[in-house]
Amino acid sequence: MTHDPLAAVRPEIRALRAYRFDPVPAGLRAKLDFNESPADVPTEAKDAALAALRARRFAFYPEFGSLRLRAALAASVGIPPEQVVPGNGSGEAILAAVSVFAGCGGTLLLAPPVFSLYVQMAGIAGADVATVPLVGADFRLDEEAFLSRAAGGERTVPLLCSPNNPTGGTVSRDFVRRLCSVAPVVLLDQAYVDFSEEEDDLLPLLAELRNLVLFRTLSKAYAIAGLRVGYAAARPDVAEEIAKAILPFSVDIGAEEIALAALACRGEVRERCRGIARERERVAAALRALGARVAPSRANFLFFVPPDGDGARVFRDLRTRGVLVRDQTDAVPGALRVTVGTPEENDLFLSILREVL
């Protein structure tokens, strides 16, 4: 006799939806789904990464702790190297912080829509999932009804992406302040703040929020996506923990010394961020003048209903037509979520959209 092992598998995880996506099409002349960069890292920071990697030994495994990361990410946001975790990405940074503080029995409260492979996170962790949705038309953080849901628990652990994915609205400090005073502790993910304006950075209340865990990622603006670097940000002893439900050298030595060479390159990747946004608005604006619904966004990608409301159909005839942008429809009827890419990229998302629509 065999057992079958799926009788094994957790309740909580067969539950889950399995996060995949269609293979991309061929014929592809515009991929606008995943925001990532439209601009790829400079060349001289690749060569001077494949250079320090030459010089490695690939059969000794990275530095314990990934120091010499722990300092660049630290430097380039202007906090002690002891409040940064780094991992495999933000999302495994994120992951530690969840399965830490809401794991095995705590709930994780979220504002759909958001981020769904936080769901997905919760479930792996052994976390209830609670949820306070966005209200109106600009898709807004419902604020009272959130401190309200935030305080009903010891183990309550309000999670917050900001700028949100997908649809790109922000919280601001005094609200992170007032959950904070209720919540055991808060996770905020700020993966896209780079787009954002200075106001939007949350990094500032570390220093008197002992309670708050941030998340940033390189994948974004550093245009290291295919790399996997990321950090939680906290105070030292709270970092300590995170750290914990980290597995050691998550962080191979590629995706190190090329996340070491892109933060030299800071001044480029501000500049870059600044055109993004720029471009954003123009996106957004000629959206608007074909009737879409577009929500306020302070990232590197907008989400819009279509005048027509049949988002399902124009996913289908972009990607057809070899654009690529996000099916939101799961999330908010007739929804798509589309990255802003290069002015030309956008100009033929932009010619495409005005054809299907």
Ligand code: PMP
Second form
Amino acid sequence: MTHDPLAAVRPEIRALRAYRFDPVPAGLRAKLDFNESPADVPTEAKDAALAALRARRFAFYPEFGSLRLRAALAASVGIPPEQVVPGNGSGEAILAAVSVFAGCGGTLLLAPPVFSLYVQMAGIAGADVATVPLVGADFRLDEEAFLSRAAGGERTVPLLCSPNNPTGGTVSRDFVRRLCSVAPVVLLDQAYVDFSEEEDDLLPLLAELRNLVLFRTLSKAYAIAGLRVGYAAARPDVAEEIAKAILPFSVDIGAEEIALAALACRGEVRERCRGIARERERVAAALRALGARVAPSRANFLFFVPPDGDGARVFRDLRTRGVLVRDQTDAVPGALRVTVGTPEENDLFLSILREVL
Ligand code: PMP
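Next block: the form predicted in complex with the named molecule, after the form predicted alone:
Let us now look at the entire complex, which starts with that chain.
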């Protein structure tokens, strides 16, 4: 008789719902489901990076500590390299920080609806999850409730997303200051901050708050989701602890070369982000004119409930017609999330939505 290996799986892993997606349908006309960049890395930058990659020895491991990449990431946001912990996507850096601070019996404090992988990360790390849901039609953080829950225990670790995926709202610098004064450590995911306003960038707070950890990614604004580079930013002594929870060489040389090339396109990236923010406001206004309830967003996506309140049906009908958005009806009844694409993609989305409605 053999043992049942499933009986040996940790209960918190068994309890997780696997992150799963249906295959991308044939005849897709607009992929607006993953908050990806509508434009790719410019061809010249790709060519230069691929030439640099070709010249490297694939037989060798990447540079230990990704020092060149670390320096470029740090320079792109004006902080010292010692404050940057690169990861295989920001997801890896967030998981590392969740393990370091909340793992093995701590509590991760979330404000749902929020990026669903956080719950998975808590499960992997062996952390419990506590929640203080967003409130109101614009999905605001209930600041006082969140603060009092965050103050609740030595091993309670708040993890906020700003701008928030999927709703698009942000937290203020003053609130982060208050949170850092009550919680031992504060984790803040800023994957979408490049599409936001300058005041939403919380990096300057690292200079005054020792217990703040931020996360950034090159997957969104920098358009390299396929290559997997993100990072944690924290004070050097904190960064060192987070780095311990990431295996060496997790960022491969392909990702490194493309990331360096993408970072060199910063001017274009900024310009593109401004264009996406303008498109976001245009699409939001059009959705509202159709009678949808749209949450105010500072990211490259919009969270909305269609006028008939039947997000699941609208999702299916859009999909059948070649437009892929994200079904968020599990998180909020009737809700969908649409990525802001090119003006043409956005027009296509809006016209097919009108048809579907
Ligand atoms: N944080 C948020 C809020 C996200 O939406 C995502 C990706 N969808 C990530 C982190 C992870 O991104 P990556 O690992 O590609 O950097």
